[in-house]
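Just the one chain here, the form predicted alone, laid out as structure tokens.
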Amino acid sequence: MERTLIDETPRLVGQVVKLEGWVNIRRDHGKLIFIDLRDRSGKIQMVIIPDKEEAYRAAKEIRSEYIIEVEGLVKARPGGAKNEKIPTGGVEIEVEKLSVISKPEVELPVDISAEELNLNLDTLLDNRTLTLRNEKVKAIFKIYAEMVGAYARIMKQSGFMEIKTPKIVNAATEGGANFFKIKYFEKEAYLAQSPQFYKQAGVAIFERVFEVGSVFRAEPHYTTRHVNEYIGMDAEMGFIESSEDVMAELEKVIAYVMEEISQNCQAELEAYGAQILPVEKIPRMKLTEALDILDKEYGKKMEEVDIDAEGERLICEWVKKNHNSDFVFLTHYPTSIRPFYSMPSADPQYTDTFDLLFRGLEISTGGQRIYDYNQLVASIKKHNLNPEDFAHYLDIFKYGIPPHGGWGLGSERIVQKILGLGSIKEAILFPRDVKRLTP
């Protein structure tokens, strides 16, 4: 007998089906042995009774995450009593046969079958393999693929081309000291802070491109938003006039995606009470623009034409309140905290460079890029770097290369955001911190 996935038991009443996956819980009710099977597809309550002895003295033995093999009777549930929290909910199984495939080896650490582990951290990132198999958690993960999903569909619709760059570059892609130095057989080498330079050469041949790929960065951070590997969702694009139009499109994308999430994922934000509104015009303000709400409005002076954490969520705050939106474009950053690939804007103190706010956090870097072969070198020596060190990525604009810009986004963070997470680790699989190498 072929294996049935659970999702299709609702329109096989009366038919005789072979399930395999994993034992959520057992319960025991008199005589009588309930078992919640789950698997890729979903979730369903299976019983077994006295009479058929074997299967019956086999489930008494049964513990959560026994990977078992069932074969029994499809029955719509008794008396109309539905599980309207699953899909299957209005039918289950009657057990004939079952077999153990597989079991633990160990008692289990945490019990991944209650709807909230409540556990701290640590605990919860410890145990990643097992915690990950929580129905709430693997949650997060099925919004995180509809969203790479759905990035990737949009760009490809918008005329952008997918490529893969290399993560193992000969220069730290944004100078600085943050970035991991490796050992490349007889020479240094690093890993790839970003894809930039790669995105540039990629905009000399296909015009638009973009990627889904590791970024690496070596912050010393202790955040609830940083990690020192994230997965980037990055793209160029060829031909504007300035970073307008480069918001103008990430604007589109960021509806697109956030649509896709809203109708494909309805389950999943229930889990959390989450919600997303609708995108439509994201505002736009200029930096010395926002700090003077923030001074204005809620007494906070920086220092420095910058914006700290803080700042982010305040004015995030403010424009929820003033424009209902979860989104604002933060534009024209100084030329001294910006990469020396960035464009000057019309005043050469400030840059034609954005980030992106969602819900309080900075998702999103991009802008337009310095295009013209001298000006680059002068920026790069302005920046106190070597054009030397720069050699291969200067090769790009002395071919020539039209005018261009793009972005970065920081995967994880969007769905921490959507899902309200305390921490951009638990939006990570196996995350990568400070102390974290494991597991």
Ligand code: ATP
Second form
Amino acid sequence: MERTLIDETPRLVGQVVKLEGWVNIRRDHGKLIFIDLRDRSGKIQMVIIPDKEEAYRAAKEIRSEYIIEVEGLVKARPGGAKNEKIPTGGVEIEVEKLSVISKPEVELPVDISAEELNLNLDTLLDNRTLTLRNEKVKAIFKIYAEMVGAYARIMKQSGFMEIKTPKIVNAATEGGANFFKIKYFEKEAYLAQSPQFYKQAGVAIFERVFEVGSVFRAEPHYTTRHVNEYIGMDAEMGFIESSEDVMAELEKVIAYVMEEISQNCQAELEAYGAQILPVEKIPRMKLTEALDILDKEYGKKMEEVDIDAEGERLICEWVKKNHNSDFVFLTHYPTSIRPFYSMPSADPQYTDTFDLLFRGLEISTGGQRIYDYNQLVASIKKHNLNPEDFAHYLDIFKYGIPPHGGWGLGSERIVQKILGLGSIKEAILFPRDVKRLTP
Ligand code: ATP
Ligand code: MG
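Next block, the form predicted in complex with the ligand, ref. the form predicted alone:
Everything in the complex follows now, all chains and molecules, and the chain you saw is the first one.
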């Protein structure tokens, strides 16, 4: 008999089907045994009655997380017995045959059948291979998958070509100390902390490129927003006039991705009580204006022209209150805190760059890049770096490149903020932080 997926059962009432999946939980009610079975498509209640002797005997041995195969009759559940919470709540399976395919060899360290796991972060992550099986935890990754899928779709629709760039590199991209050094045969190499240089090379070849790929940061952070390996959703586009063009494109991408998630992940969002507002025009504000608001409205003074995590949170609160937007672009960051390739704005103290904040957190940095060879060499020197270390990068500009810009967008932070997760690590299957290299 061919396998039926659980989500197909509601239209197969009266038929005998074969299901395969994981036992969420077994419940005994008097003489009846109930088993909630799940597969990749959904979850369903099954009942085993004593008359089906062999199946009944087998069912008595079943525990959570057993992987089983059953054959049974799809029956409509009477009105009062329906479970409105799941799409298959109107039917159940009356089991005729049941056999075990695979089962845990040990007592499970955590009970994952509950709706809410209520585990502390370390326990949740230490037992990741198991806790990821929990329905509510899985919902995070359905949303994640929807997000990266939607990102690729809208980028391609907008004429961006998907590229993959090397993650083993021979020099520190932007200078700086946040590189993981690795042994590379006789040499030393580094793990890429940004696809920046390669996506700019991509512009000179393909005009518009995007990448979804691993980014490595050797930052000893203990925060809820940093990990040491994350997935960046990057883009770079040629023939722009200013970072306004980049922001307009990113705004379109954000609107589409949010819309797709709210359309296609309703149940998953609901599990977290999460709501997504339609994204229209994202407010833009100069960094200096934001600092002014922080000073005047919240009595928060920054020593330099820069914004910290608390400032980002407060400015988002203000934007939400005054513009009813979950997003805000902060623009015109000072030259001193931006990388050497950032295009200066009309007032050269500032750059034509931006950060995009979402519900209190930076999710993206972008802007226009310097595209003139001599200007770039001068900027490298001004940042106390040596142009010789950037010889291959500088080749791109020696050969000519259109005015261009782009962004780096952190994928996990978006999901973290959509669902209101306490830590970014909850939005990563197997996160890597300062202390965590396993599982
Ligand atoms: P932050 O100031 O929060 O440390 P950043 O400015 O150093 O971030 P960028 O270099 O601008 O980060 O990287 C682009 C985007 O990549 C960020 O806006 C963020 O969404 C994501 N990102 C950066 N670093 C991390 C990290 N350590 N863990 C997870 N995501 C990150
Ligand atoms: Mg940034």
